[in-house]
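Listed next as structure tokens is one chain, alone, in the form predicted alone.
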Amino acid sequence: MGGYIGKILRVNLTEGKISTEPLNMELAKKYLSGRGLAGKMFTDEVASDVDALSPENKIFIAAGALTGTNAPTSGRYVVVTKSPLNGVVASSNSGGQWGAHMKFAGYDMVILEGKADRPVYLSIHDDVVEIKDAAHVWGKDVYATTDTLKKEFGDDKVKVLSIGPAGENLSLISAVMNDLYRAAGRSGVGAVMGSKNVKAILVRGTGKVENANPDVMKTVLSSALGKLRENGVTGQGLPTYGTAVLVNIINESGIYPVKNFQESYDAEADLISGETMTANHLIKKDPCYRCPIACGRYSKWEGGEGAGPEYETVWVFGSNSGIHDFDAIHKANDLCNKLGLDTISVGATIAAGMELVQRGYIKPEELDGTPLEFGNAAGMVEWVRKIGYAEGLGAKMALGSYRFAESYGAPELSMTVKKLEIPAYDPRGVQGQGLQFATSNRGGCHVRGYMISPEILGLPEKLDRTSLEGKATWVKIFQDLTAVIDSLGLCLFSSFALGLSDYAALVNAVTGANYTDEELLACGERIWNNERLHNLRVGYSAAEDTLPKRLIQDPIVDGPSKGQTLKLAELLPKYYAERGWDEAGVPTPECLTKLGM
């Protein structure tokens, strides 16, 4: 088959051992590779009581059956580990370069295993793997970690993933990067990777991914690209302005969070919207891997520049902080970078903590003289720092806004949905994305199933908002397929212009497969009820398939969707029935028996 190496590289951090085995593809035909595999071969491998952060636990980092190839936007590889954040599969995504490089060098996935006893990252040139000792880079910063290790390996060529002081502390809400700038940012993934004293990967390879069928791949590839290129959002939006093209599209429709979610509007966001950040900051676009969409910034500020911010980034350090100042939101994003942290989950945090403040809750001797308070700028980014080294209540902070919230008494100022915080759309204003919020696999996630496309974008078709006609079944149709995008190796944001049957058609090009759209689609299905199935057994039921106290009761306070509610109690029981649960929201064993589970 073309896409697929066929190898995966397994590493015994414990005994020191590294070793190679197989792709089992009985198992890539129905789960694809990227997060589907690896989520079925860490269900299968992992007892759902494990400790996150003990040796016990294990890492898959994986790529997609596409990643490497020629298809539009195939750079993305994911890690699969227990989170430490909320116990469910974390599955944290990635772009750059780094995944396609992983598969250049042999391997469709890298997993570790056990605990080294020191500070150590791995070493990987083709098939010459080493486990190498960080001592000398434990304690440094992503940017200082990557071009120290890049030096020593002697090859500027290879790519490096580590994680930064956050994920060595134990932070919860760290992150994994690669390239620098690119996270797999969500859900805590970079403190198990440092609860196993794992610093880095570097990757080196010199091999290619094969196409199966190349001949019919520029065919098929000639369409997909053609259809990225003509689309508004793929074509134009996104390639101009970058992702934060959305502000002023969000804030317009009344569902841009302010202040923790206590308002929706923000009459000065444009201010730091993706327009104002085109004109006065940009620098260069800044692509992943083979990506005709070009929707990553390269930016300046006052006294730097660096990558992004990205549209959650810029919301999170700013409107959701009631900030507006565009340098204090690119300083803050830089830290989160080079610490090591996922900017939605820190920026969140930090804004939880403001309400906290101005509810006093939070004393002022608690603060150390740092300012946490709505709209002070220079206290926001102060407080990134205190929480990607741990200190005084940045240690505190750096267990995510759940814990942190609910230390003072008050979960419910903690805006997450199963301890995960949400992202930027306020979902009493947007029925569709308010339902997947509750819903998704992993927590408060925009990424699971961006019900944004149909009911704000219009794409691939405008749907009323306010509705709740048929969201159930798009939701669920929109969770499968993100489903399999992620397990292919590709870029979410390539759905705005490809459908079902451009996915279909580049899978079967590059591998030599014959799925129908039908028999694709329910790869994503299976993907969804194995993760669903592990959720259960650690604990979840349908009591967690929920949101916020505020986004549940609270009308909209402003803006243009004021008084608009969500309701989630007459999505949730259509939703269960669309997938084939029960009405406690377990499959049935019909659904599982119907999707060779």
The other form holds:
Amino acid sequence: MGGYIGKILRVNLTEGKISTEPLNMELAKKYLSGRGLAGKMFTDEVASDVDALSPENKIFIAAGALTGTNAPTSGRYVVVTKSPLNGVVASSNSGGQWGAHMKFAGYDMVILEGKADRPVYLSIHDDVVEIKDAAHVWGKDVYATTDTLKKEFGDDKVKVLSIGPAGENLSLISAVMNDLYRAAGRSGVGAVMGSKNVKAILVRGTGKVENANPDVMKTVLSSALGKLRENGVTGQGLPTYGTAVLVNIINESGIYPVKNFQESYDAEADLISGETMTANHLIKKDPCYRCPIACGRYSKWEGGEGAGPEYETVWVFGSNSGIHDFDAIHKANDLCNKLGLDTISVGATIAAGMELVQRGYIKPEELDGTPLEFGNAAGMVEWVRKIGYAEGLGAKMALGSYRFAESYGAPELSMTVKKLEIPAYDPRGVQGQGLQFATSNRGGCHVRGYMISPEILGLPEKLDRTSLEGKATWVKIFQDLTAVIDSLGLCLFSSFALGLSDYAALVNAVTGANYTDEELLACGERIWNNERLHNLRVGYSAAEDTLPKRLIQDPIVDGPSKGQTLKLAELLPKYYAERGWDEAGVPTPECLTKLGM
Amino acid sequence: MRVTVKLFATFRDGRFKVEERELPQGSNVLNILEPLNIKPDEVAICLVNGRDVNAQHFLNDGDTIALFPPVGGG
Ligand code: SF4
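Mind pulling up the form predicted together with its partner chain next to the form predicted alone we just looked at?
First the chain shown before, then all remaining chains and molecules of the complex.
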């Protein structure tokens, strides 16, 4: 067997019990690994009425079927659990090195269940697994924790995953961090680890991941690498400028949200673009495990240096907060990495706060002297810190923009879908992406089906972003394909250059399976439906497949997309039909039978 | 007629970020690209007033043309 290790590590924190069990290969055939298999095990093992922050919730930290192999971009792992932010399946993935090393240590997945009676960390050195006391690092930031625990482990090759103070404080927008600054960012997964009193997981693996067909793999790999090299986006655009190259493209298309989505074009966006960052801030590229694309940045700013920032981060602390101060954006990003926070949700919550102040909902005396207004960069950075440490109003903001805005009676000012903050694309000017936001299984998220690729970037082919034609079909295929890529443990960015057949060739070569393109895509569809069924069980319905009032009812007010609206009411029924769901968005028995569910 | 030309990413190398151009009536995007020494197949995204168009697209007075090589992210 190649790719899969075939072994799961299960840690019951309540009892302090560590055990291993075989990976269920029958299930893996249908759900692959990573997001798919972990999602299936999660829905099988965790009852839908469990409180996300209770000991009854479980965390599945899973590598993909190809994680740790020589497949390109194969460094990813996923954190699957019940989201404390919105109750849906959280499946936040992250790159870096940690995921590959979990497999080198001999595990496809680590499952955390129960709750430790004191702060602990997990130390995994191949088959030596220990639960250790973490009192001395509790309260410390991610960098200090990583440094201390690495020294304690006594081997520089150990990889560290940890939460920051935000996760300990049960912030619903806290992240799980690995390799210092790589983040399984979304859906509040850091708080679930915090609720279990688990500060960190160290892995040191000396094994390797087998390859079923090394000879076939040579050919498949060389073809994939060739495509990644020759593709303009993966071969040049991303390596040269990083993801922030999108600032100008999205802005010039008139779908670049400004000041909490009140406007959609920023005349000064170039001040914080990927081009400007490359010219003035970039120190070096910083790729994840086995990644020839290397979109990751390592940058300098006034008084510091560190990782990032990514496009979404630049946007959210920049234009969406009315700010064009790159140093402040870097500082906010760096704080999020150290405190263990999701940059998108944190920045969007601060921007919602700025609008709450603008409209008079928040009184000046609530701010303890820290400015919360569009354009105030120093204030914005300080609010990030206050959110991380749950100080003052920061404690309320740490619950995410929905709960925060709702507490002032103005939930409509929270730019969220299913309480998760929407990233940097105004859906009114890009119909497929709008439908994708509304139907994403984890809420407002762009990486469950990145329709920006065809609708703006023209990959794999150019679609008219304003047209509804064919969009339901595209969204379904993109969502299913993304579920496959996530479950293989590859980076979504590889899909700018690679298609379904390339992924099928890779998984077949590595694991020795014989998936046809259709069978592999069906795995993605199964994964999607499994997540949907969970969300319906926890109480979501078609009514929540929607967007904030502002993005549904009001047209775009400025810029090149002025006047455009999202035609969600027309798109949704088409999407449900395309998926084989009934009019209420529930998968039909025929649909589930077809998928063998 | 007068149009605004915006260049991005590597198109800026040795050229400019934003410039105004005076063009005869009936000009199209190709008439912008030629003097800039940018081949049409190097252009991945050509936006005129935010709408994606091809190189044959005819221009009007006051148009803003934004030109991008293959780039992307997320
Ligand atoms: S493309 Fe970027 S995020 Fe993806 S694996 Fe490579 S460096 Fe990591």
